[in-house]
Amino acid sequence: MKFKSPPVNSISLDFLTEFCISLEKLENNRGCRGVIFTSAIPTVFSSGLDITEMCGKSTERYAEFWRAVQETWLKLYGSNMVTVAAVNGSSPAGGCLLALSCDYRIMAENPKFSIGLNEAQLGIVAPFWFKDTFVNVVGHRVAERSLQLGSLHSAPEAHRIGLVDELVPEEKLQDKAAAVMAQWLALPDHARQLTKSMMRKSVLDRLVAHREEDIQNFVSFITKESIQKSLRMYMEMLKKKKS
């Protein structure tokens, strides 16, 4: 599954929509086992989450916002397939988290390429289910340490603390990713699934035993004049920098 959704594949409501019928229907697709996500952008795995959307929208609209990020993380995250990340350019906050929420991940070995949870950069907190994908991925000392201060890891350093599986060169990434499909493949699926779900059972849980409540305190807080107006600031210096 390739993500094209210029300029940057930032996760918009229609990116969320667009992938969850994309993955359900290879959920429910007998004759897929596995899924290899990357980006048809270069340079960018994906942005992260869409800023125009958390800004000067209504109530309503940010929560249905919020309902569409959860579903695509309780889909990627809790999924039967096989899951590899080609991670073929930078991914910042909200394209961390689709990396992380795969089995295994795979990154271009370009020093300009960076992944990470920078969401404290922006004023913003990590919810606790990224917090948690993130901790079952690179164990709790780094994970509280990387979330505090936003931190944006570069492709060595990422692989350094775990964050990903692999480094391999820009051109082999493809190739690379799919051996590693064939090595996940080769087992019986059942067995690994019912793995898959016991070490990611009680992740998955919280969220659904706390959903609405999740969506009312990123409501609340997403709607705070100062978060507004950082957000607002954020986008100004996104334009300048493209002008």
Contents of the next structure:
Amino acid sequence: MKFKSPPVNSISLDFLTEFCISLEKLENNRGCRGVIFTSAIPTVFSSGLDITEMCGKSTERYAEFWRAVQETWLKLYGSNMVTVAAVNGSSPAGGCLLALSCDYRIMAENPKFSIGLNEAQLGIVAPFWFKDTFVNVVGHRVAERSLQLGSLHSAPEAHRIGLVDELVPEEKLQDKAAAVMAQWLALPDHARQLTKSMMRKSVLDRLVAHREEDIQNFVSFITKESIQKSLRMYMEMLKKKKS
Amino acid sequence: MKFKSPPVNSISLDFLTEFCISLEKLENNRGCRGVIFTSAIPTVFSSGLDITEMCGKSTERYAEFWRAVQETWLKLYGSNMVTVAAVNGSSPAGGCLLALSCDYRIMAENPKFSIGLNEAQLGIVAPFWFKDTFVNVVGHRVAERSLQLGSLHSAPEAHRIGLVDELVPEEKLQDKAAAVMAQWLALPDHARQLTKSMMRKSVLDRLVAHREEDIQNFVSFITKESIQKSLRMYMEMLKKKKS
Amino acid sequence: MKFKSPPVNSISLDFLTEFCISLEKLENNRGCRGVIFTSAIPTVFSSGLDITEMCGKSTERYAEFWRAVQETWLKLYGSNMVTVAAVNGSSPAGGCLLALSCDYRIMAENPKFSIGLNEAQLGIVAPFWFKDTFVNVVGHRVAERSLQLGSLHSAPEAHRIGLVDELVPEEKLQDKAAAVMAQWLALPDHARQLTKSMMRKSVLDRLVAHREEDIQNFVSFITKESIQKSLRMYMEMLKKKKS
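Beyond the form predicted on its own, can we have the form predicted in complex with another copy of the chain?
In what comes next, the whole complex appears, and the chain from above leads the way.
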């Protein structure tokens, strides 16, 4: 599955809706046993949640957006398929979450590419299920520091802390992802799926149990004037950068 | 304690019964403060649960077998003694669990020896308490991947991921195990035992709380025709290999 | 904040009371966003809980002491400020806990300095919240072994197992701590604080829920004749060492 939402694969409500529909189709297609996620846009895997979805919208729209973010994660983290992220560009925040939710992460070893849950840099807080997913991958100490600092890790550093499983030269990334997929698909599906579900169930269940509360938290946080202001400033900065 | 159940130290019901009786005797012997587990059979520490115990038997027998597997783990993981595994050969599946349940694992650095919870390779699923024990040793990310792939790790790789604590040349393994044991026995028993119990209690309690359910799961899984068929095929393959 | 309680920064009831008052003042001072903890005494960061507080006192006094130990940890581990430990000397037991409770640990790379939760060496058991804090930093396997053996890790070893985040030459320790603090303070406070609280809440809540029980445990353990005897012997040994 190739993300192609120019200019930077921001995760908008449209992106999420399409992602969920595509994933569900593949999930229900018995011929499809695995998915490789990568980007059709050079230098960016996914730039994370679309900030325009978090600025100047109605409460209902915020809730709808957040429910779609949750749904995407529940489907991806809980997928029965083998999921491999071929991270061929930078991947901050929500983009990092997509990669973290896969079974295996391969990243182009370009030191300009970075990845991390950098929400704290924008003055916002990664929700508990982002945190749970992150802790499952890098452990508590690394997650605590990285989340507090909102760190974006260069590819080599991401590899060193275990955020990505493997680095390969950019031109070999897709081949490597295909080889890894072949290795995982050599296993009998049923046992692999039950094992994956056993490993991830408690973290998935936790969001399911607190889903509405989590939406309320997001909406009440994002509608604060101070947060809206800092997001508007951040968007202005991005616009200036571009021009 | 030397495993000697030729040809490959398969964990049969007899093996488990004898193991539990021996362990309990040592546990109740105040003169015995620690046990080193190793194999009397060259190249194999333990080949794991005996597949003949899982094929073509009655429901009652499956339940009896599984209860004995649980009992062995509860006794070993919860032992008050210092437990050191001197892994002098390959140690797949249930053999790996025995090693994981000790306080310390030393492995002969022979790269032909491998260790891991490879259940997924046979189309079966390691139960939750195998998983919990594994996660406590190697962490969530490594456990998730290794269990899904049913990986058997070579000795050097097992050391790198923390599955074993130390590698030594084969001829020095028993001496090293004795030296480690002496180091652990230098500590006052009472504080060490309370500390060990504090670290392992939640995982032990989890099986105790779900023991009957876990037996039911095993029996209903193992009696499925598809599973029986794949185990029979695996046994045929092993027989052909031998001849 | 500089610990200065000669000769070895033992954590007495006075030390704890002063520590808590100072920390609370800083916490309520909106001008103060971070604290660096270090020692004014060469070669010792803190020698841990004062053994004279655990010997020959009344039950009420033991309970008061333990409540103060709990209070200190609850305040420090749950602090809204950025907390950096500049570990400029050895730091056993309770001294190690102070360091573990900070956001970041820098240690002088002097191989003579050691750090660890060595309670088991004295025949006592680190309470569950010491253990939880330790597991959050170094993971389950390392914590289990280190706590059972009551290990004191040299600075290089402490770095290798993740107990401290960074080693620097002794003369650069304070500068490095200031630089790290500046890096952490560059983040917006509110998001960082919420993130920290999300990471630590479950472990803090656990002590809050079991606080009285934990005091009872401490008092009944410490008043045992066998424990009193071994602590008196340990104190005699320390006195002889000094003279």
